[in-house]
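The chain below stands alone, shown as structure tokens; this is the form predicted alone.
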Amino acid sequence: MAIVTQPVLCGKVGQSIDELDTPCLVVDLDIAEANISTLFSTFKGKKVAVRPHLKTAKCPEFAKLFLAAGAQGVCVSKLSEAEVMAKAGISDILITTEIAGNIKIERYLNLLAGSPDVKVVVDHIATAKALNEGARGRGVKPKVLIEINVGQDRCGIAPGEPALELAMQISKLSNLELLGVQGYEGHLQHIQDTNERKKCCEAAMAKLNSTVELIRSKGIKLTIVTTGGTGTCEFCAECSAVTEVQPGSFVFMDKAYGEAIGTKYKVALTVLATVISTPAKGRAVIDAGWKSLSIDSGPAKPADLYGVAYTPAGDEHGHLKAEEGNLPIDLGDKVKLIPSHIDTTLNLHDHYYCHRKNKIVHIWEIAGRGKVQ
């Protein structure tokens, strides 16, 4: 008989965030529902939909107050999150990483036989043909959008000539729908200079706007003109090709958006940690290493010791070091650590514990943590 074992929370509802086990990840949920708001009150009145990235939250419960909102839908990075939203109620989904290979396509297939509204993005007539052989006869018709390189280097077809191309040929492939396009400006996402941002920003986007005219000439319908995250969907609005941006950290935000974009999105997403150890002047430790922030983009930030540095110290353990003199915090204390990238931080975790001015209103679970396939 198979055991089956569930994460052990670390609290429960009606309890101070202070009674809380740790290492865990505490949500303002105010902060977080105001940034929710700035951002749709942001985008209101405006032709640009809002469809969120949830590649960040990982959360059914999250999506759900985006939709609330008035999202268009929502985002996911990978075929096994689009599931779990799936499963959770959500319909209308954008899986943003292309899918390939036999097993992908048959697991992508079975979902729309209950889903029918997931679309995916290709940027080959290979993946194109073969979603097209393996909907034959079963009563599905897969939506794509053709991802097209705006910069990013990474994934996407080129832009002009290529994607047309791409687009035709798919155009004749009866079994499938083919929505629009995606062009994806991540690599902006980070710079700090607001006028350079969007200087490059317009570059990337001109590209975009470039390719759907050209693709438009030829009769072919483009529905949905997707880009834009965090750090760019206010310039990418003003392209006049775009149709949705898909901004995902503006929830939660992070250091280094902070850093790139100010104070717009309020911080509302802390790592919780209690100090274990003060082994001498201006020094202690914490139970947060690596298991508990990544530091793909650095180390995380005290939220509220100012004059503080954290460094992770190990898997398990986080030092905290004064700039000079003492440290006002004693053994056994909680603090609270900004990570530096929350995708990858949230990722460590099992569950939110969502407060109201320090009271756990709700707990939920990051039911797409660790879902990369």
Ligand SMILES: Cc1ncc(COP(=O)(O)O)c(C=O)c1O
Second form
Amino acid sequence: MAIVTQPVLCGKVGQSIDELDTPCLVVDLDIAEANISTLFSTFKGKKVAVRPHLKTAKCPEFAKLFLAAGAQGVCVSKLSEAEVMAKAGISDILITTEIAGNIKIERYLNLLAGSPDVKVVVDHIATAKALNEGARGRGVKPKVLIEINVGQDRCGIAPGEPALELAMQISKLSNLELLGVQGYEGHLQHIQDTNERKKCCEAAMAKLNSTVELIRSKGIKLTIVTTGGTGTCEFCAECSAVTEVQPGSFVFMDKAYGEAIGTKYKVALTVLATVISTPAKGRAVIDAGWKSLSIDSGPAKPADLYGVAYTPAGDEHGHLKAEEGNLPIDLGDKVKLIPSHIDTTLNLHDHYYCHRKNKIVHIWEIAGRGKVQ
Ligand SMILES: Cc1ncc(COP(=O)(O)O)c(C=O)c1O
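Cool, the form predicted alone is there; where's the form predicted together with the named molecule?
And the full complex, kicking off with our chain again.
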């Protein structure tokens, strides 16, 4: 007999966030909407479109807020995230990570049958050929963008001649549509000095620009040139070749991004936790450890407690310690923590508890949570 589990909710619409069970994710929707409006007004009247990256929010409801604000479409990192968004009725989706192997190719082609506007990046002719062969006689046409390595040294073909060679090979594959290129400078997003970040971004964009010009000079059409995260998208938009930017973190922000780029976008999401033990003066234990707050970018930061530091104390426990004196909190108190890295933190949770002025207005499922395939 199959065991069917129901999601356990931490609270109800209409309640105050103080009544939520913990740990859970709370989103100040007024701030998230203000962040969206700040981002879209930054690009209003400019030549670039905005295609926000949903690797951060992983939630169709946020995708719909982006589209309502004027987004061109959305990005996702993984095919399984694209499946979630397509199921929610979102059509223009770019998968920004390469897929490889029969299982993924087949799964992408299946998705394409119902969602013909799902695009994917490629950086090797073998994948392009596999997509081309798989699509034969199937009534679908994969839409691909070539990923160009503009300096991150992750995926992506080298700019210049290697990228041109790949574009020429792909343009001969009749079952594919070559839509454009992606050049993502993820390694620059958190450079703290703005001038330095801008300078490095301009150098990365110069590689993208010259490669686009080279490919176009051979008569190959590139409609989309997409790149840029929260820390660089404004600089990318100045590059003549770029047609769209793909920031993601701006909607919630996190400790690491705030330290790098400042407060243009405000913190909209925190993890709500409860003090479960006060074993010693100046030290309390909360119910949020590694399973609630990721630590790949360091520890989270208490949102409203000054002179208090958070450190994880295991899977389910976290320490709050006063720099000096007593802690301004007691057993049973709720505390808010700003995640150090939002993407990896929210992938640990099932729902967003969205509030306005502390009153819960929506509980949204993080439908892309755990969708890492
Ligand atoms: C390809 C790609 N584009 C855009 C983004 C969004 O960047 P950010 O969350 O820094 O705004 C990411 C984030 O990792 C990414 O991998």
